[in-house]
Amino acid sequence: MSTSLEATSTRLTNIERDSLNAQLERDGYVILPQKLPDDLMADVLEAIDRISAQIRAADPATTSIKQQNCVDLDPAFLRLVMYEPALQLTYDAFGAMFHLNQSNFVSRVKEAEDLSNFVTSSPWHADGPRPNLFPAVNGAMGLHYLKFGYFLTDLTHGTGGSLQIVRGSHTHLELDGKGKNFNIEDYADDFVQIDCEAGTVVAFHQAQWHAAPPNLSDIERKNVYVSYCPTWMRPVDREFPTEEQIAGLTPEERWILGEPRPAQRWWIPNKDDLNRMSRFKRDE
């Protein structure tokens, strides 16, 4: 089934949208203006909680959950990789040629302590391509995907696992090389801890330090995170669709979703390709 386009339009300005690279470019990181619309935050939840559902009952011992390639689960979770402005900022940094690079959710309960077993929790770390395995230039590592984080319970009181984030730590190394002598207290200048309202979309760079403490709340923590690349790189968490698994949807979300086509196309578009993503570029 295909999405719809949001009732309310999210769409960002071109000034938002170069505040909003100004700020990812300096600091790893950004939140966005504008939550979620309410009708498609309350979709996605509801999906979480089923299959979350569905999990613990097949096996009770489950608590905290983390699932992997999530888009293929619900339709809920293809609307919300169709975000546009997700989709606009993704389009400004790789211009047409990007695609869905991997989606996940998490639903965490209350922890007694730091299991550090990254469903529980999340230690500090820098996505993949794993910066320690992948050549460095200028000592840091290139925009591979931009990850956009989709937070749907709220955070505000402080306890309940929020992201936490080094700003600027894109330009670095991984943890600047320190591996298990890395101390989080040696960069408190620039530690933030996104104790963020529901709905809350925060964007940043895949070679941003980042983590996230147990949570210590009562209330079940929910979010989910989506990614995009450039189609010349495969997805983390999933193969690419058949004709058949993508009968029906828009040429938007086929291409995103990594739509069977000859193997040079992965690199050099055609006319179509290019104008498929169009609605995501600058307003003129």
Ligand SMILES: O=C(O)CCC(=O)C(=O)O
The other form holds:
Amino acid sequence: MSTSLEATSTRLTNIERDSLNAQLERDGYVILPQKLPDDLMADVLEAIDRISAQIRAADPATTSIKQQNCVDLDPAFLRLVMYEPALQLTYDAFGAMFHLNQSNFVSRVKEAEDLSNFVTSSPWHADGPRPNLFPAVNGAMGLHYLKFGYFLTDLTHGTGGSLQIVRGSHTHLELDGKGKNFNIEDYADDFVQIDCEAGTVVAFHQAQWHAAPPNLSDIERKNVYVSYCPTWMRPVDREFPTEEQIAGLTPEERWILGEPRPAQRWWIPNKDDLNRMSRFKRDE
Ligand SMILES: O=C(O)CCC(=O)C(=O)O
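Show the form predicted together with the ligand, please, the one above being the form predicted alone.
Starting with the chain above, the whole complex follows.
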């Protein structure tokens, strides 16, 4: 398994970036034009299966699994975190000053019961610190992090517990402030269920309302969520690494994982910091 950089074949063109960013701004989510490369998908699936088997062996009562901070568990997840199109779109959102906010995988088997516990299924919500602790700007939450869903198994059959979203909801406060009185039927016109093919990559705004019902099929749903935030935000599911933990990684990987540095450089980059992220800028 390698941590080498992705081949340029999945790199987004400037035209694609413009179109994806416009859709993201309008709808709060967008499906990337290319599927994950086969070799990357195979490596990530192999890691999910191996780690899930270990978890289930340790506790045979385990059914579905949500593994936080998976980037620390296998190099395949770091390769995914470094997926070039995601880093290009995140660069468009935040410039060079962003890093990994979270990485988790979900391995969701057929479930008899809907526990709405974010493992067997996820209830309607928008991400972020609760309750509504991200600042609202002009009545909406700004973009504080950009999240990518990598769907690694077939969901086209429609019963696998696909990600659901309310289109355009990122411009509203979470669930329009309705809390327990929220009813998705009221938003039927903008309801989207992403019953996608294996390898599909979806980007979404952290304020987007989303949910996932239980998996009712015999096909285990396996996917990874990765999000990136500005470097002045602390990651949600991990501590920053020590020098020892990131020894041997590339300058880009070190930056994305949050290499140790003096306090001010989390806010003000030096020239080298900007240069090492320059691969993700728009093409000249
Ligand atoms: O279960 C899912 O796929 C949705 C995950 C989710 O809601 C989240 O990560 O915030």
